[in-house]
Structure formats: structure tokens, C-alpha cells
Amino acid sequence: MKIKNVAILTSGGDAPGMNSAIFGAFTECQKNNIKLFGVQNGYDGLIDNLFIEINYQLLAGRINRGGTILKSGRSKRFLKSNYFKTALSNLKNNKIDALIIVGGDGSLKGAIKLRDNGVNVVCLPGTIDNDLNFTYTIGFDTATNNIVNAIDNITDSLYAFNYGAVIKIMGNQCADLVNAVADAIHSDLIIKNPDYDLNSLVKSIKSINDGNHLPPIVLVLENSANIEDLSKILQEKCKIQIRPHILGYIQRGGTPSAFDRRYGFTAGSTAVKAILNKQYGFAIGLDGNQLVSKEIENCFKF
């Protein structure tokens, strides 16, 4: 069967480099006279039949931007039998030969369900959390740089006033992002789970402050501690001003790094090449410096 129509969707949290992945897939489709359709709003778009043909006009000015031109989402409906059947019908009615799914662990679980129901799927790991079984996921490098740059800016004022800070870092249950940021800013003050040692943390902060080093910056993986409450406790025990900071979407927005642009584009192109070779049911991502294919079930860290 000749491949005529391929669809691509982005699901879950947006990750810088998703647009580059779309462009990579589009470029390879153009070379092989294949139509590429975008599914808007993630898995909800499969249910609501939100298929649009991707062209240069849609991509113009957006391929090197953050976010995703196709929008994203987390679909509860997709888990329900009647809506899932609608999604399958829409793929069939739009004559989609294969589907590329860009997203994190939840997105890949949805891909398994589609695969097991006869859909030809290829996945690309797109999440700033880096919580899939690849060396890096699309978006991780940019998010790391975004956070480090934000903390550098905050540090200027902290140093001027001899303040400390408690900063909430994204990552869900995966500590890769907070670990990478800690290495980059040379901080040993990290909270990665709710069972952290408060006394040890206080002792470390006092040691840093007494030695007139850089301001004490505590990095907290989301869901590990309430940073407002923690800041108050540390301020009282350490006898210095300690301010809470929630960086929010600054972490995953903005222009993708050169690394993520190249990663996304190459992965998107490689996904279409796999489809042309009738290779389905796996994810393509970086192992070291090489793009590799893994069975979807082997892509989960948790």
C-alpha cells in the first residue's frame, strides 16, 4: 500500500521543538508526495475531527517558535470507549495511513491504545520533563536554559540584598530537569521528594550564608514541597530573607534552543522515513548522540 496521507498531533504539555518536529515531518512528506495533516488540540482533535492540511503558509514564521501550531491538550474523553471509537472512525474517514504522535508519557500511553486497535503509529518524545527512556526528550534542553537564565536574573537582586530563594521547578515526578539546573548554577540545595531533611537543609543554608558565598538558592521539584510555607520556615530558622519564586510557563515557553530545533526536525523527518518503510509501533528519540527506535512499552521511566 502506497502511503498517501500522514497525520501528526502534539499532546500533553507543550515542549519547545514541537514545531520543528512538525516541519521535519512536513519536509519529508513533501519530498515523497505525501499529504501531511495536523490534528489540532491533541487527542481531542481526533475525536472532534479537527484535521487540517499542513502547508507552508501554516508553518511560515512558526517553525522556530516555542509551543505548538497544532495546539495541545490532555484528553479525558479519549479514555472513554465511545469517544475512542469516534477517534478511530475519524482516522479512517480521513484516509490516514499513519499517525505521528509527539508528546510525553501520557501521550505514548494513548499511542499504545491506538496501535493495539490497528492504527499505524510512530511516536516522538516531546516533553520538558525528560521522563521518557531516552537521553534527552524534545524540549528538555530549552527548558533547562530557560530556567538557568531566569535564576541568573533573580540572583542579581538576591545578591544585592543578601536574600535567599526557594524556586519551584517543573518536572512532574522526574528530577532530570531540577538536577540539570542544579549542576548549571552550582547548587547543592535540592528538594526532590516530600521526605527531605529540613535540618540538613537549614545547616547547609547557614553555611553558605555565613561564608559570604552566592545567595542560597533552594531548587524544589514540583509536588515535593509547598515553597511558600518552606520559605517562611527557612527564613525563620536561618535568620535571612528567603523569597519563594514560581517560574511557571517561562520554563517551557520561548524560542527553542538550536539543539531542540535540530532534534525536533530530524526526529520528525525520521518518523516519516520509518512510515515509508512500514515501520510502526515505536518511538524515535536520542540515545546518546544517535536517534534510535524503541518499542513504546520500553520508553517509560516510571
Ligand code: F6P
Second form
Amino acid sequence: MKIKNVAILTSGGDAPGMNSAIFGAFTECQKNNIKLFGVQNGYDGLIDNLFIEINYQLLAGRINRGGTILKSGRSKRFLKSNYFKTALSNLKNNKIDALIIVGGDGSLKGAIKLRDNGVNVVCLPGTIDNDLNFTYTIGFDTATNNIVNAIDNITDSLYAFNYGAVIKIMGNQCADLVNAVADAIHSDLIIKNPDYDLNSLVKSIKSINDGNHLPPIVLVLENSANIEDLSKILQEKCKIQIRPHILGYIQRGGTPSAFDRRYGFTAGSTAVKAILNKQYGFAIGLDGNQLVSKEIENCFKF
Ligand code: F6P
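Other form of same protein, the form predicted together with this ligand, not the form predicted alone:
What follows is the entire complex, opening with the chain shown before.
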């Protein structure tokens, strides 16, 4: 079978570098005379038949931006068999020979379902969470830098007033982002699950709250603690101002780092090369500084 039409979708939380992956896939498709279709809104776009042909105009000015030009989604409908069947028939009716899926662990689970129903899928790990079994996922590096930059700004004021801060960090259930940020800002005040030891946290904060150390910054992996309540408790116990900070989408958006652009682009073009070699049903991502293929089932950390 000669490959004529490839499709690509981005699913789950948008990650900086997803657009680079689309560009990488497009560039390789162009070289090989293959049409690349973007599926909008993640898996929902398969159901709603939202296929658009990717061209330079669509990509121009956007490939170096965060987010995803294809938009994303967390499709509940895709899990239901009637909608899933519609997705399969839309792929068939659009004569799609292979589908590239860029996303995190939820997206890769969807890919397994498609693969098991005869769709030629190739997955690329795109999520700020780093919750897949690759050294890094596309977007993780940028998100780490975004968070470190935001905390550096906050730290200026903390330092000026000898305040402390409790900061909620994304990552879903994966602590890689919070750990990387903690290393980068030299803080060992980290809460990664609800069973944290409040007394030892208080003790650590008191020990560094002397105006000579970096301000106490407690990093909380989302869903591990209520940061408003925790800030109040710490403030009372430590007798300093400790304010809660929610960085929200500041973490996920913005210009992708050079690392994520290179990673995304190379992964995108490698996915198309894999398709040309009829290597489907895998995920491609970084192991150290090498791109490797893995069984999708072996990609999950949780
Ligand atoms: O998967 C990326 C992520 O930002 C997670 O870290 C977080 O739990 C979730 O998405 C937030 O999702 P939403 O886009 O619904 O706010």
C-alpha cells in the first residue's frame, strides 16, 4: 500500500512544541508527496469529521508558538462505542492511511483502542506532565522554564519583604515537573501527596526564615493539598506572611523552548518516516538524546 494521506491530531493538555511536531510531520510529508490532514479538537475531531489539509499558510507564524494550531480536546464521547465507530468510519472515508497522535497518557490510551481496531497509529509524547516513559515529553522543558521564570518574579517580592509562598504546580499525578522546578529554584520544600509531614515542613521553614536564606517557597503538586488552607496554617505556625500562588496556564502556554521545538519537529518527521517504513502501533520519544520507538503499552508511568 502506498501511503498517500496521513492525519495528525493533538489531544489532552496542549503542550509547547506540539506545533513543531505538526510542522515536522508536514515537512516530511511534503518531501514524500503525502498529504497531511490535521484533525481538529483532538479525538472529538475524528467523531465530528473535522479534517483540514495542512499547508504552509496554516503553519506560518504559528510554528514557534505554544498551544496547538489544531486545538485539543479531552473527548468523553470517544470512549463510547457508537462515537468510536463514527471516528473509525471517518478515518476510512477520508482515506487516512495512518494517524499521528500527539498527547499524554490519556491520549495514548485512545491510540491503543484505534490500533486494536486496525488503525495505523504512531504516537508522540506531548504533555507538560512528563507522565510517559520517555526521558522527556514534548512541552516539559518549556513548562519547567515557564514555572521557574514565574517563581523568580515572585521571589523578588518575597525577598524584599521576607515573605514565603506556597505555589501550586501542574503535573496531574506526575511529580516530574514539581521536582525539576524544585531543583532549579533550590527548594526542598515539596509536597507531592496528601500524606505530607506538616511538622517537618514547619520546622524547615522556620530554619530558613532568617533573612539570609532564599525565601521559603513550598511547591505543591496539584491535588496534594489545598494551597489556601496550607498557606494559612503555615503562616500561623511560622509567624511570617506566606501567600498562596496559582500559576495556572502560565505554566503550559508561551513560546516553546529551543529544546521542545527541536524535539517536536524531529519527532514529527520521524513519525512520518516510521509510517513510510510501515512501522505502526508504536510511540516515538526521547530515550536520553536518542529518539526511540516503544510499544504504546510500555509508555505508561501510572
Ligand atoms: O496534562 C496537562 C495538565 O496541565 C495537567 O498538568 C493538569 O492536571 C491538567 O492538564 C489541567 O487540565 P485543564 O486543561 O482541564 O485545566
